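Only one chain is included here, represented as structure tokens and corresponding to the form predicted on its own.
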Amino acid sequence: MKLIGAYRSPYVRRVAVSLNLMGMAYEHDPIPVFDEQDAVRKYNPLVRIPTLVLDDGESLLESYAILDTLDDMAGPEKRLLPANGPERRALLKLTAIATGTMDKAIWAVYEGRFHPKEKIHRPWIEHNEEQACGGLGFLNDCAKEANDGWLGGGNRIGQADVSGAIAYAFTNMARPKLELAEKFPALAAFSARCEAMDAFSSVAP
């Protein structure tokens, strides 16, 4: 398999960490999507990352769909989300809050990155930062309740943990002035614990 996209993207990184946790070998191709669009387009008409190219040449698009397919490939012992039932819904909710936090942090970054200075809308940046902090606050409460365990409970790491840890790490990197460690200490500690694992540290941004 080949994973396309830089680890700086939290979506690429959550796929990479998941592959590591599942023990699935892959090749990493950190194509800069804004600079080499044609190189991505041949695998993904949307020119988006992550894109995962399977060994038979099939391309999987969008991190949520990639991860759903990988769960099926991994089987019940290694999958990172339950296949069905109330537990799946609860963990999907946590994962959705984590990925929504990533979305909002990225939108705050893009407002300044892709607009000329005179067209940057500061209230829109602040709105997205506030929403990101809302997601982090929810995850912080989960981390506090989990103590030294996992965000969604259970006896091993799952997708809610992967995405929650990466959501914090990415937002903290992208919006350092928000002083997230002081605001969300339980989540900061949880993310640091995950980042110390080889599955995370081997794919650092």
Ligand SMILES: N[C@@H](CCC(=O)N[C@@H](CS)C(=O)NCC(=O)O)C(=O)O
Given for the second form:
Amino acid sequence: MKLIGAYRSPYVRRVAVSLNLMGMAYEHDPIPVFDEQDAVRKYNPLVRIPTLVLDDGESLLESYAILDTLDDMAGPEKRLLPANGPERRALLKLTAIATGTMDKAIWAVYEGRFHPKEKIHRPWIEHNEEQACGGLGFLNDCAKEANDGWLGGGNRIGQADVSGAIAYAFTNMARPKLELAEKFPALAAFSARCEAMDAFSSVAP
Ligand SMILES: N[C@@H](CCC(=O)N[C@@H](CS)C(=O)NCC(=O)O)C(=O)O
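Given the form predicted on its own above, I would also like to look at the protein as it appears in the form predicted in complex with the ligand.
Now the complete complex, all chains and molecules, led by this one.
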């Protein structure tokens, strides 16, 4: 299978780390989504990354849908979110807080990147940054409680951990002025612990 999109995208990265953790081999094609739209459109009518092209040519899109399919393919031992039950519900919530944090950090970035200077609306950037910090604060409390364990408890890394660690790393990289390591030290330490794993460091942004 082929994963389309640069690892700078936190959504691409959470798919890449998940593939690594599940031990699934893939080819990486870091097509720049804004510069080579037709190359992405061929696989995804929304022209967004990540897009995962399966060996039979079918393409999967939207990271949550891609990961749901990969969990299904990986089977019970390797899947990163439980298939059902209250544990799934709790971990989906944590994962949604992590991906919502990514959304908000990206919206803050896009406001500055895609508007001419005179049309950039600072309050909208601050609004999104505040929401991203809300998500990171919640994850920081989970990291504090987890101590040296995983965000959602349990004895092995799961999707809430992957997405939580990447949400922090991406927001910290994209919004350095927010000084996140000082605001959220437990999450910063958790993210650093994950980033030291091969599954993460081999797909650094
Ligand atoms: N909800 C989507 C978000 C994906 C997304 O926003 N990707 C960005 C790159 S980080 C993108 O493709 N942007 C191009 C655009 O929206 O025009 C997912 O989880 O996959």
